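For reference, the chain that follows is the form predicted alone, supplied as structure tokens.
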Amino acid sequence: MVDYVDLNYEPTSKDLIAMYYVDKAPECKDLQHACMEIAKESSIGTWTEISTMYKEITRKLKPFVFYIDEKNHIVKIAYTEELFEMDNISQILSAIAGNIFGMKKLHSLRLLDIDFPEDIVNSYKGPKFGIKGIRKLTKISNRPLLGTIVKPKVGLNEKEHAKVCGDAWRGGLDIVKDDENLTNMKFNNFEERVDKTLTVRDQIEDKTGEKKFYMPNITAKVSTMKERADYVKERGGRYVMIDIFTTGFSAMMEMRDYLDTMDLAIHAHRAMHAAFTRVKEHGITMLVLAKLMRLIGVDQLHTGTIVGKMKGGKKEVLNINKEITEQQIHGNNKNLLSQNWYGLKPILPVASGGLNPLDIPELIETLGKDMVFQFGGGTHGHPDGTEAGAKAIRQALDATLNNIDLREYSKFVKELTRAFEKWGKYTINV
């Protein structure tokens, strides 16, 4: 019989070591025999002893469970880099993240995190931009972002699309992007859609000066988002977006292979990653999502707001955006997204849901500058609607930034008073 469990090894530069939450089962005795199982499910073993397991098999390739926090269920797993196909995501989770989920003795585990070695995270090609490559296109050094998406979610036509993109444009903000469940509607075609929305862009660029983006949704089959793409980069698009999960590990990879020489930066949306990552003690935290898709090679990814309308608490999502602290396997005290990930480039973080003007102080001093913040109902829900709204969110940044008071400032620009009117004394939760 393999033992899996060694607490006295000590990982080495090729292995790959995940962390999980583990709660057993009653079918397991104790912690160690949940380890044991799920090492030898997520690598080489099965339910049984098999007469096919050869020696040779088991010294090459066997891992080690080498920490057990019996206390906070805790485990750490090393595994040797030989048993993972580099360059294939799927693959990987397949074997860490794959049967282990659904066995009767675990009551429930989560993925915590990933450290790759090396030779691993050389053979993903990382963000073909990444934030100073996002300040570059932007022409924006020294501030966050400030974008929001069209609301309603869907419904509006073309015309009206652009339109509001327009007054958004108008009011100051740098973004506008599509939400996550437009794609190529019947009241909404995707292609019309896009030439309507960039011809306002070039529009605004030409009154104001400054430099507009347009994400539009391109998710959908492969072979589809590639057509997409195409015609967002045949109409002088700079961006597109995709629903990075609900598309798939192994999609997101192609089309990163498939986007690299168009120069159009990936905004990658999360919707349904709280399917995996909302449950405390059991799933896969948005921290490995994080990663998996540095590695792919996003642009900007939605990391959470701290405040607004979506869970994420101010915790969890600085762990994510900076630093990885409790959650850290071999004590690198380092930023996640913006770390020297053996040369990999940082993703630019974005902040969205439910987010109003008045929330921009709190954003920046927690968040920082590398940020892209988005205002959907903190646009449109402005009482004098979206180009008011986006003017007002434009104020509270230049009052944040001067080190004014928002009420104070207020008293100067009506789009901001109006912004308190709507939304308040506001107070931020964390």
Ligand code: CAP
Second form
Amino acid sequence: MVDYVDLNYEPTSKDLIAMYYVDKAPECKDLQHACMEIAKESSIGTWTEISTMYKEITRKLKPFVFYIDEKNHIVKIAYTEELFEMDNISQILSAIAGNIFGMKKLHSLRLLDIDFPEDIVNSYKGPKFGIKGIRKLTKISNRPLLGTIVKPKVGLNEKEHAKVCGDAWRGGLDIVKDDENLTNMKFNNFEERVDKTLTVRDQIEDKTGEKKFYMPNITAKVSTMKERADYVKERGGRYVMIDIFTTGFSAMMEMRDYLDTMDLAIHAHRAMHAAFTRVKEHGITMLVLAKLMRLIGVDQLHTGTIVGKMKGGKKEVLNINKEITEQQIHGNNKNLLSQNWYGLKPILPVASGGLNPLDIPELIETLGKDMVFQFGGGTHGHPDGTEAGAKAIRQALDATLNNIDLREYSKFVKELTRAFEKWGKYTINV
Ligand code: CAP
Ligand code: MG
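Give me the form predicted together with the ligand now, not the form predicted alone.
After this comes the whole thing, all chains and molecules, with the earlier chain placed first.
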């Protein structure tokens, strides 16, 4: 019988380490047995002994359960990198995030973190721009990038869409993006929307002297995404937005390769992530998903706001942002592994969802300035409309960066005053 548990095993630099939360099913003897089942099913074994298993295979490829925290149900498994194909995220997930989630011997299982060895990290492109590259592209050096999402999410026609973008840019926002479910609709054709919106962008840039950015959502099957990216490039676009989880990991790898020579920054929207990340006893953490996206190489990634409408606590969001922006992560054993990124560029985190201008002081205090802050309803919901909403956001940022209390500052600017009238007592009903 192959034994997969060895609490004296010391992982090597050639091991991929996976950390799980494991809740065994009642019929499973104990946590050690549950761990054995996980190690087996995620690598070389199956539910029963087999005549075709050779000693050489187990010697070379057997993973080791080397850490079991019975109290917290935390388990770490070291897998030799020989078990994984380089530059193939799908295969890694099919192994360590595949069948094991459905095993009857487990009540629930959650993949908490992965530590990738150097050979695997080096087999991926990583982000093309990185934070420095985005700041060079946008010519915004020492403040967060400010953006909005055109609302209603879908429903406007191409001309109306372009006008909303113009109002937001005129009011002072840097970025306008499509919403996650806006692609090519009967009432809003993708190419016409891009054409009209980039024409308005150029007009506003001329007027304001500020660079402005449109992030069109090219989400579709890969061949169509490539056609749409080509069109955006031809029209002078500088970004594309992709819904990374509804398109999938393999599609994202293909698009990262395709976009590599096009100088188009990738804004990664994470719609559907909560199907895997939300339930704390089962699924895959956003930390793991964010690490996979750093390997693949998106440039901006939604990671949570802490204060907004979407789930995602302070510790979780800060851990994720640290993981995608720093080069060396020192794990804290309980819920964070160490990770060396071996020079892979960082991703610029995006905070979006339920935010309004009055959140800016807390956003900067908790998340810092190397961020994108996006306000959908918090722009278009301003009592005096989109342009005023954009002005209120810029005013709130200016006040915060100059350490001036927002209420004090609002006495001198109308748009922020009106934002207080609408959202002054506003808190997200959790
Ligand atoms: C925000 C948003 C974003 C979510 C994504 C929306 O609009 O456009 O998609 O924030 O959430 O559709 O809700 P509002 P996350 O500013 O009007 O809320 O960033 O957590 O993935
Ligand atoms: Mg959205």
